[in-house]
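In the form predicted alone, a lone chain appears below as structure tokens.
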Amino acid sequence: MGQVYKIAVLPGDGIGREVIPEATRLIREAILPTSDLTLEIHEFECGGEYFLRTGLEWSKEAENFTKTKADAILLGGIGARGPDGTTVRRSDGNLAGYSVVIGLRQELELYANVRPVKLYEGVPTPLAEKGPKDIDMVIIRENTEGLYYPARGRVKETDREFAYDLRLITAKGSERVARYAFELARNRMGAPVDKVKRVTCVDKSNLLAGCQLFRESFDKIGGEYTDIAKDYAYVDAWTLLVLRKPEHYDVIVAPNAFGDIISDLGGALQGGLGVAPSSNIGNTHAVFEPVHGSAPDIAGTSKANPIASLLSTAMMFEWIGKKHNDETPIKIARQLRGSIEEVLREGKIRTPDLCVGKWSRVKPSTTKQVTDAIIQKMAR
């Protein structure tokens, strides 16, 4: 027997309890059957909806299994409503769930978020003119440092409020996350308008200190890929340009918050976060997880779409393949992409985010009935 994969998976609160779920079904029914890969998957309970039953965020057991024993991480949303309707906090005042999310970024240095901008055929996009060809980029976003280092807090005084966070950016940091980018850069095909690999640094040095430094450190690196293009744009302007030319784009790397706007963004790009994928990368360790979160509004309905969990499963094995020298599950990752791509491709499974447009006549499909229809491509 050859290597044995721990996979820890997290399916969280909301539709993470729904999503996830389907994607270790397809794991158990597609891919273990069918393959020479052996899968240990070891489900926890966590996030805000364990907080409200136990008053913990997730059991030592998970904990310790996640952080010490898992080959790979799979993540659903975080995030709950309690009784009253409001959302679940913690007595410091964040989410309830925030040791699962942020802890495991801190604790692991997953220092890169990496998060797919492709859009599929079959996926409509709010960009007229613009279709499957012009669409293909990855943003990478800083995910340790930034505004979301915990350096925060509020001061009441007898007469003012405010409050204040700190952005933290260092060298180290700055240098490791331009490094990944060029990398990425490396492995891929260049930017659907040229073919040119190019990696894009999006900050705001003409006014920050912080970014200024990630600029200098990008440069830094950058001076050592010689055959990748630098490019350079000011985030404030870079919405405006990814928006009018999307096809420029190849790899594009950021400061945190900055990297978390801008990746939204690019979530509408490809046709809404229902089939967005994205991982958190570290040197050993890594997170996959959809992006939407938890969608507490639709949880239970069967509205919610499974592709941007299946895509970041994907992600997983490829990763899996790639640290461990493994083709199984790389070829595993090809074969799931491929099988999404073509039940989106024929249009007629599809969840209710994506009945717009040139398919607002199709019958929207269950979560479940997405799931069955991307296990039968794969089956076959």
Ligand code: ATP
The other form holds:
Amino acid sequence: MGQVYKIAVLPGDGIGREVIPEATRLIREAILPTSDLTLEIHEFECGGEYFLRTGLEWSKEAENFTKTKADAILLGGIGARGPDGTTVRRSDGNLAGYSVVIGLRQELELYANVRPVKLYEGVPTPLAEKGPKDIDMVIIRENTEGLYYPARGRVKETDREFAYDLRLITAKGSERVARYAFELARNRMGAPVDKVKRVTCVDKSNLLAGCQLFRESFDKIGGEYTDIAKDYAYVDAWTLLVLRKPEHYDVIVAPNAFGDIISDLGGALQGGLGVAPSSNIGNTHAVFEPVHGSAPDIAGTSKANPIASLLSTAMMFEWIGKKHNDETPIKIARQLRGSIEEVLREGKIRTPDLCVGKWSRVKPSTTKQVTDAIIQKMAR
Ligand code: ATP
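Return one more block: the form predicted in complex with the named molecule, after the form predicted alone shown previously.
Let's see the whole complex now, leading with the same chain.
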């Protein structure tokens, strides 16, 4: 028997409790019975709904297992609304579930937030003249420092009031995420337009000191990767450039907050949050999660698209396989992605978010029906 992989599964709140169970169902029904993979699923409650019931964001057992025993972590959306309709918060004002999402990133040093922006056939994009052959890039967002690092405050004095968010950027943090981006580019096929392996540094280095260090670190590490083209854009200009010519981009690396914002733009180009997967990668640990949150507006309606979570699950298998030099999970990742691609291409089974444009006449399917279609493809 090969290695036993232990997966911590944290569905979280809202639609996280609908789409993450679909991922574990697919693992149980379509992967475990047909492969020699040995895998344990350890599921724990966490987030705002759990906090409302228990006063805790997650149990000690969940935290301990996730941080010290799990080989990989699969996470859903965090964020619940209380009985008064407002977001459930801790006494310090942070979202209930903050220590799960941000705590894991900080404590496990998950420094690279990886967000593939790939337009699959059968998925609508808002760019009228662009198609799947034009949109295939990966945005890497620095994930542990910058504007989102929890160093902020608010001061109220008799005659003035102000707030501040410290934006600390280090050479170490910038260099390691740049290296991740160059390594990733080395293993990809290059940009759609010219097949050139290219990493674009997206920053605001004409103005901000942190971005100047970020770009210097990018250049320093880039010097070791002579086979990969280096490319630069200021973040404001990039939003326009990517709409005009998405096919130019292969791998993009950006500081934390800028990376967060541009990857939502990427999410729109690839057909919306329902199909946008992500991972948070460190040297030893990794968390896989859909880009979307808990989407309370559609929770409980069976409208949530499970594909973002299933693509995140495929990323998880690929990462496990590469880390442990095990071909089986890599093959599973390929099969899962292929099955999702087929269902999307056929265009018949899809949740309402994808029933737009050319597909507006398709009768919307439920979350479960989409997973069932993918499971059927896996079985073949
Ligand atoms: P949170 O505060 O947890 O981030 P949110 O509602 O502010 O929740 P998202 O969860 O990212 O933000 O959702 C934004 C919108 O995108 C939702 O209103 C929802 O309609 C849509 N959406 C998000 N995820 C999906 C999905 N998997 N399938 C279909 N629609 C989705």
